[in-house]
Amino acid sequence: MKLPLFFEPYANLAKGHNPKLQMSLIFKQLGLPLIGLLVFLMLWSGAAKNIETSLGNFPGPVEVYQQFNNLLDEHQAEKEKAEAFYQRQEARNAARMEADPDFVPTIRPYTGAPTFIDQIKTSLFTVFTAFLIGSLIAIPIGILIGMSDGLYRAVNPVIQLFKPVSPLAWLPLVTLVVSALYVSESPMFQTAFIVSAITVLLSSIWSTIINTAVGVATVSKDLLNVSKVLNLNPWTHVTKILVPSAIPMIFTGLRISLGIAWMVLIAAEMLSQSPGLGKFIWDQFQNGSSESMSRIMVAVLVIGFIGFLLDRLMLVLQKFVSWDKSAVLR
C-alpha cells in the first residue's frame, strides 16, 4: 500500500533511508510553515499593543484565544440548557399521559440564542446548499457552451456582464424578489436563508461555467476523433470523453467558486441579517463591548481556517475523481 506523499519522509526516516534528505523534506513540510506562523503571531502581538480603539487595545493572540475558549464554553452551556429543556418537556408529557391516556404529547423546539458553533454550522449549510445548486446549474451550462462555439459566443456576453457584479448589488434585488415570490404560512426555509443562498449562488457560479467550458473546448482532438470513429451517442460522448478530460478545469472552477461563495456568504449574512458567521460579526460590532473585538477576530480566523479546509476538501475530491493520478495538484 502506497503512503500519501505527506507521510513518505517520515516513513523513509523511520527506515533509515537518507536521514539528512528526509529531515530536509520534513523541515520544508512542517518547519517553514511553523516559522511563518510564529513570525505572524509575534508581529500581530507587537502591533496589537500599539493600536488603541474606542473599545480598548486591539486584541492580541492571547485575548483571542481566551475568547475562543469562552465561545466554546458558552456553546456547551447552551447545549446543556437545551437538553434540560427537552428533558423537562418529556417528563411533563409522561406525567400527563399517565393521568390522561388520550393526551397527545407535543415537543416545543428550544428557542435559545444561537451560539458561535451554531452560526458556523448555519453558514456551512448555507454555503454548501448554494454551492451544490450552483454547481448543478453551472457544469451542464459549461459543457453545453464548451461543445458549441456558436453557443459560447452567444452566452459569453451574458457571463461577462454578470460575472463582476458584486453580491452587494444582487442582495437588494434578491431580497425583493424572494419576499414577493416566497410567501407561505409554514415556510420550509427562512426567507433570510434563501436570500443568502441565492445571492451566493449568483455571485459564485461564473468561474465554474467558464472553466468547464474551457475544459470541454480544449479536449484533445484525438479523443474527439475516437468518439467519432466509435460513433458514440451524445450521452456517452459527454460522460466518457468530455467530462473525464475536462475534470481538471472543472475542479479548478469549482474550487474558485467555493472560495468566492464562502467570502460572499459572510457579506450576505451581515447585510441580510441571516443567521450565520456574518450576523455573528455584525452583532458583535453592534454590541460594542470590550470583548467584541476579540470575538470578531476569532470569527475572522475561523472563517479563514474553514475557507482553507474547504479548498483542501475540493483538492481531495479532485484527486479522487481525476483519471490522471500522477498529476501534481496543489
Given for the second form:
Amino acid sequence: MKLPLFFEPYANLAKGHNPKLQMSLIFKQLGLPLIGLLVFLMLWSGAAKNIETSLGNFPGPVEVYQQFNNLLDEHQAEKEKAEAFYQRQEARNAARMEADPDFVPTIRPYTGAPTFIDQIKTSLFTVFTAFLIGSLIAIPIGILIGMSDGLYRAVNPVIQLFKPVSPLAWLPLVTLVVSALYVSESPMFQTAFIVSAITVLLSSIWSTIINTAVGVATVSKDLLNVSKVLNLNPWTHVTKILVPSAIPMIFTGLRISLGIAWMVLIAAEMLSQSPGLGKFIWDQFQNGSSESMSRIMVAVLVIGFIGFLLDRLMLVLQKFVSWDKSAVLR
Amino acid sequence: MSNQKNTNLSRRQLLKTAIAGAIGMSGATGFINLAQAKVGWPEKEELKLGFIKLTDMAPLAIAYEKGFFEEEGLYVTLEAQANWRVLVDGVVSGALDGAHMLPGQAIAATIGYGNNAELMTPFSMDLNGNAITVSNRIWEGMRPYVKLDAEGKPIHPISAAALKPVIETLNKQGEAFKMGMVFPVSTHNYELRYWLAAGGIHPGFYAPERGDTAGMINAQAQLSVTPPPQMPATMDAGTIHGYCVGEPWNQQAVFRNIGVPVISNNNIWRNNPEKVFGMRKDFYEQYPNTTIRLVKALLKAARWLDENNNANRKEAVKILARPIYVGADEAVIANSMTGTFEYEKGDQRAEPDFNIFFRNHATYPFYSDAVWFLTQMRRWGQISEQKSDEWYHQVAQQVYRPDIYQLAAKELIREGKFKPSEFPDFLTETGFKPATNEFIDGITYDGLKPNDYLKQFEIGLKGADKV
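Form predicted together with the partner chain structure, per the form predicted alone context:
The complete assembly is shown below, putting the previous chain first.
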C-alpha cells in the first residue's frame, strides 16, 4: 500500500530507514513553515506594541486570539437566543390560534443580527455562487475563442478592456441596475446578495476566459491531427481532445479567478453593506470600540485562511481531473 | 368569524380616523369617539427597520431586546445603515419598512427636496442628544476668548463668537474653516448653522434652484456631510476642523483625545426635537394595524428608557454597546446616556437632559417641531421661495401624524399599560408647543407664525429674499 507523500518520512523514520535523511525531510516539511510562522508572530507582536492609534495599541496575537474566542462565544449565545425566539413564537402562535381560529401560523425566521460565523457562511455562499456561474460563462467562451482565431481577435479587445477594471468601479453600476431590474414583492435572494455576486462575477471571470482560450489554442498539433484522422465530430473533439489537454490551463485560470473573486467579494461587501465578512469589518470599523481592531484582525486572518483553503481546494480538484498525475502542482 | 368582523370594523374606523386627522389640526378632537376601537392583528408581521449607529436609536434596540415588538406580534430585524443617504433611500424604495430618521429627511422627501416620496412620522424618538465638537487645535485658539469661572473652567454655553477670531486667523493663513455635519437636511446641520449664526459666523446658503446643493454660498464656515461614525476619524485626519453629531461620537473625541465638545444642542435650543421614526405614508395606508403596533412598541421602549428617573439607563448602555447596535465602548456611551457629559478632558458636567426619550412628551410628533425644521430650510435657502404660514402648517400636517400616535396611545391606555397622564391631553392638544425663547440667541419661536420667526434673524433668508 502506498502512503500519501506527506506521511512517508514518518513511516520511514519509524521503520528506521536512513533516520538522518528522514529528519531533514520532516524539518523541511514541518519545521521550516513553523519557523516562518513563529518569526511572523514575533514580528507582529513586536510591531503591534509600537503602533499607537487613537483607538489604543494595535492588537497583538494574544488579543486577537481572545477576540476570536469572544466571537465564537457570541455565536453560541446568539444560537441560544434564536432557540428562545422560536419557543416564544410558538407560544404566541398557539395563543393567537385560540383567539383567532382562522389564523394560519407561519414560523418567522430568527430576527437577530448575524454573528461572525454567520457572516463567514454568507461570504462563502456568495463567492461560490458567483464563481460557479462565472465559470459556467467563462469556460465555454474561452473554449470558443480558443478554437477560432477570428473569434479570438474579435472578442479580445473587449476582454482586455474590462479585465483591468476595479470591482469598486463596477459596484455602483451593478447596484443601480440590479435595484432597477430586480423588483419583486418577495424576492428569492436579497438585492445585496445579487449585487455582490454580480460584481464578483464581473471582476473574476477574465482570467478563466483568457487561460482557457490559451489552453485550447495551444493544444499539441499531434492531438489535433489525431482528431482529424479519426474524423471526430465537433462535440467529441471538444470533450475528448481539447478540454482534457487544456485542463491544466483552465484550472490555472480558475484558481486565479477564485482568488480574485474572494478578494473582490470582501471589498464589495464592505462598500455595499451586503452581509458577509466585508460588512463585519466595516461595522467593526464604524463601532470604534477598543475591541474593534482586534476583531478586524480576526476577520483579516480568517479571510486569509479561507482564501488559502479555497486555493488548496482547487488544487485538489485539479489533481483529480488532470490526466497527467505526475505534473508538479503548487 | 366574529373576530374577523372586528378586524374589518376597526380597520374601517382606522381609515376614518386617518381622514379625520388629515382634515385639520382641530381634527384632533375628532378622535374621542373612536378611542374604544381595538387594534386588529398586524397585516405585516416581518419588518426590517434601519438605524444609524447613534445612541438615540435606543428605543429601537430596547423595543427589540425587551420583547416589545414581539408583544405586538411583530418580528423585527434591525439593520445598521452605512449613512443617512443609504437609510432614507432604503425607506423610500421600501427595502426598509421604517427607520430611525432625521425629521428633515421625512419633511424634505415630502416637499421634494433631495428624495421625492411621501414620508411621515407617527413617533418622535427623542429630545436633545447632539453636541458640537472642535479639534484640539481649534479649541486652543478659542480658549482665550471663552469666559472662565473662578476655577478657571469655561462658562457654558460657549458662544460661537469665540470661534470667530480663530476662523479669521485660519483665513489669513489661506486655510478655509471646515466643519462636518451628517446630512444636508439633518437637525445637526440646522443646529450647527444656528450656533454659528448666533455667534456672527455665516454658515452659507443653499441655492437648489441653481443646482447648488453644497450650501457654501457666502460661507465663513464650510459645512459638509460626513457619516456620524466617521466624524472622529475625519477630524483626526484634518479634513474637518470640527463637527456636529449625536452621541457617542462627541465623547469618542474626548476619549481619543482628539477634540473638545464645546456645546450640547440642549444649550442651543432647550429640549429640541431630535430623531423621528420615519416611514412611508402608503405603508400606513396598507398596514394600519402594523403601524399602530409599531408605535405601541416604541412607546413602551421610550418609557422604559426614562422610567424611575433613568434607572434603566445603565442596562440600556450595556445593550447599546453591543457591536450590532452602536458598538462603541460602554464607558463612552455611558457618559452621555447616564446624565453627564464630558467637555474638555476631565471637565465632566451634569447634563441630566442630554437625552430625553419619554419625559416632556418627547415622543409626541408636534406640528411645531416640523414647522421649525421647515423654517430652517427656508432660512438657509433649501426652500428657495417665500412660503405662506399656511403652507408651513400644511406640510407639517402631512408629515407629522399625531393621529396615528393617538391611536396607539389610546390602545395602550385601554389595555391599562399606560396612564392617560403620561400623554398630552388629546382633547386639547393642538400639536403646537407654546412659544419659547429658550434658544442660545434668545429669539422667540412660535410655530404658528413661521414667517414672523424668520424675520428676527440677522443672518439668513426671510420674507421674499433670494440667494
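Here, rigid core means the biggest group of C-alpha atoms that superpose within 1.5 Å across both forms. Numbering follows the first chain given and starts at 1. None of the values given here were measured: they were computed from a predicted structure.
Relative to the superposed core, residue 220 shifts its CA atom by less than 2 Å between these two forms. Relative to the superposed rigid core, residue 90 undergoes a CA displacement of at least 2 Å between these two forms.
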